[in-house]
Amino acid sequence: MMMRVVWVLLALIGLLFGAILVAFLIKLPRVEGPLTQAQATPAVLAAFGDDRAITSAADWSARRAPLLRAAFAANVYGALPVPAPVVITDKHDIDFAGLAGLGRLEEWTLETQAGDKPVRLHLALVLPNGKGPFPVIVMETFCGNSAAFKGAVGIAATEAQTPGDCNNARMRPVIQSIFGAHIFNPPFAEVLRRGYAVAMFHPGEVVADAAGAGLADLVEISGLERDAPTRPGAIAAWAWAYSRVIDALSGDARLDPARQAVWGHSRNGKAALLAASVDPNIDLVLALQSGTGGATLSRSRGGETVAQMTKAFPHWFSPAFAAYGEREQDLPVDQHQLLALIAPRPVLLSAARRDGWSDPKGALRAAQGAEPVYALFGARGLQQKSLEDPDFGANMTLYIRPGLHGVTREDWANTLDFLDVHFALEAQPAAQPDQQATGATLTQQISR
């Protein structure tokens, strides 16, 4: 009798959730139609403050790029922590069967310093079978390795605050139904078959993704009060972490130092773009639905505003950026200039039709605004005129898919196709199962 009551309650909860989800989907705006808003300003090669217009790639690199990086630090992100040496204090194999016999899992412990804060990162490295050198996709997770690799024997619990649903098995199907089939796990078998390594870590081990704990971490890192205009935000610290992980991986002969990509969704996409704008060792960027403060123009009239975002997440950006809420037109920089700082390296951006909050049209206008710098370097920058015609052969492209804010099979298919083009992988036979591999499934929790 009791079991029947439990099942009835679960069914009612499921029906209620389904009704709420349907209502939510109906109300979400669709992203359709032509671009109707003004183009990105100021023009990326025009005079900037006292700096005259740019006419050559050399002038861009020597004069304009340093000015823009300083302007983003002063007005949006705060300064990244100073680069610091990274020491690998532990490296061991993990017993994990979720790779379908196509590769192996290692966990590394990295120690470094972010300002005044000692940092310990637990890095999960998934490697294809064989010797390499393999191109690597560096990813920031939302829940840490113990939640990401459920069932893995001996994997470390994250030393950071994580969302309560990270280890809630009952909530995972619900979250997956909203945020996509791969919100919990990249398709590792496909990634490995196509010859890529994956390095995953939890950025909360640098700065917690929570206002109270995150602001306390940022005060420790910077030595500044939490409301100081120049106090860095978590996005800056998470961008810094991408670079420290790449530093640690650079000494491994199994990985190709000339084919290192950073991948991030949502807030982690913001960090991935910022990391590439300051770190030339990043060879390619995959930023999915990064929204305001990422690939989308701050001055756009669509999607989440600066005021809304900085109020909801006061730890993500510097207080200086929050001060531009409701007066974005006064910002001296906008995100097309951030994208331009990555040129001529390849960048893939993504959008979803039901994710108007991330303002896909604003992201396309930002990519269009960055294109003259790609042309300046002789690279094939953005070619498309709308969201509907991505060109994966271009060094800057943006695609739109059906659905919501999340990570789907289509997102990973596009990720791998873009990587294949720009990392020029030669055709190779599928990796053979490794008799030593064992498994589980990768799960990766996310909040918007």
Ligand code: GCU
Given for the second form:
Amino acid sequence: MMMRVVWVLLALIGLLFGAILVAFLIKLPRVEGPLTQAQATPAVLAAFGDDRAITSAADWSARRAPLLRAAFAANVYGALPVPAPVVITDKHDIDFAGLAGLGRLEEWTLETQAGDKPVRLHLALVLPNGKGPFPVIVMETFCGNSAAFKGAVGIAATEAQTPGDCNNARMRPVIQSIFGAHIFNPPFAEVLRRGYAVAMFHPGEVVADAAGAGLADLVEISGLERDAPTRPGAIAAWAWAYSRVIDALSGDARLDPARQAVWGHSRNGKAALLAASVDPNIDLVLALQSGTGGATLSRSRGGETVAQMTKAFPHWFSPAFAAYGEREQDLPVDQHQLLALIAPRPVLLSAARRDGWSDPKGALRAAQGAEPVYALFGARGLQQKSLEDPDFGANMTLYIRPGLHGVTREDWANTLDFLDVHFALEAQPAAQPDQQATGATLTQQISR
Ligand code: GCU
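Okay, that's the form predicted alone, but what's the structure of the form predicted in complex with the named molecule?
Full complex below, order starting with the chain above.
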């Protein structure tokens, strides 16, 4: 009898929760229709400060790219910690039934130094059966490895990031119903079947994702006061972490050093884009719903503003960026220039119909604004005119799917399709003459 009452109560709570979710969904406006955002400024190849207009890929790489990287460090993210050697202090196998017999799971411990702060990272490496070398997707996740590999005995638990308590069995389905079936982890079996390795870690092991603890970590890393204008933000430290993981993986003969992708959703997408803008060892970027401070223009009038974001998350960016809240027009750079720093490498951006907060139209304008740099490298950058016509063969594209902010099956289907196109292209022998002018071939040339 008691059990029945409990079940009825649970069912009622479920219904209530569903009704709230539906009401919430209906209230959120749909993202659709023509591009209403203004074009990205300044034009990416135009004169920039004292630097005259750019007319060649060589000048872009030698002159403009270093200037832009410095401008992003000074005005937006703060400087990334200096790269430091990474020592792998432990590697062991872990049993995990969720791989459906298609691969194996290893856990590595990495030790390194972010500025003045010692860092220990736990990396979960999933490898397909066979010899490789496999292309690898390096992922920072919201919930860390113990949530991603639920039931794997002995996997290191990291403090859960948002949303909520990812390791709590009752909360998991609630979190998934809001943020998508794949908010914790990718569809491992499908990823392995398609031949990809996955390396996952929790960025909170570098800088906590909380204002108090995160700012304390950043002060320790940088030696700067928390309010110093150039104090780096967590996004910069998380970007640095992608590169250190890539350093650690690069000695492993089972992985292909010419096919290393970074994946990040939302705040982790912001970090993935920044990482690729400074690290040529990153061959491809998958940045989902990265929004303001990521793929979207800071000057865009849609979605989250710089002021809203830096107020809610004072540890993500440098205080210099927060000072541009309400006066984004004065920023010397905008995010199309960050995307351009990744050219000509392939970048996949994503959006969702009910996620106006991450400003898909502003992201499309930014991707359009980066296109001239792709063209300069002889690569096909973003060609689409609207959110409705993604082009997975281009080296930059943005797709929109139904639903909310989160990671769904459709996101992974698109991610794997994009990877298949671009990593397969890059795997072709460079000797083929008709490949010489493609972005894919150029990607290998600049990144090695
Ligand atoms: C908040 C924040 C966004 C961020 C997102 C996320 O919504 O305002 O800027 O991208 O969290 O990381 O999920």
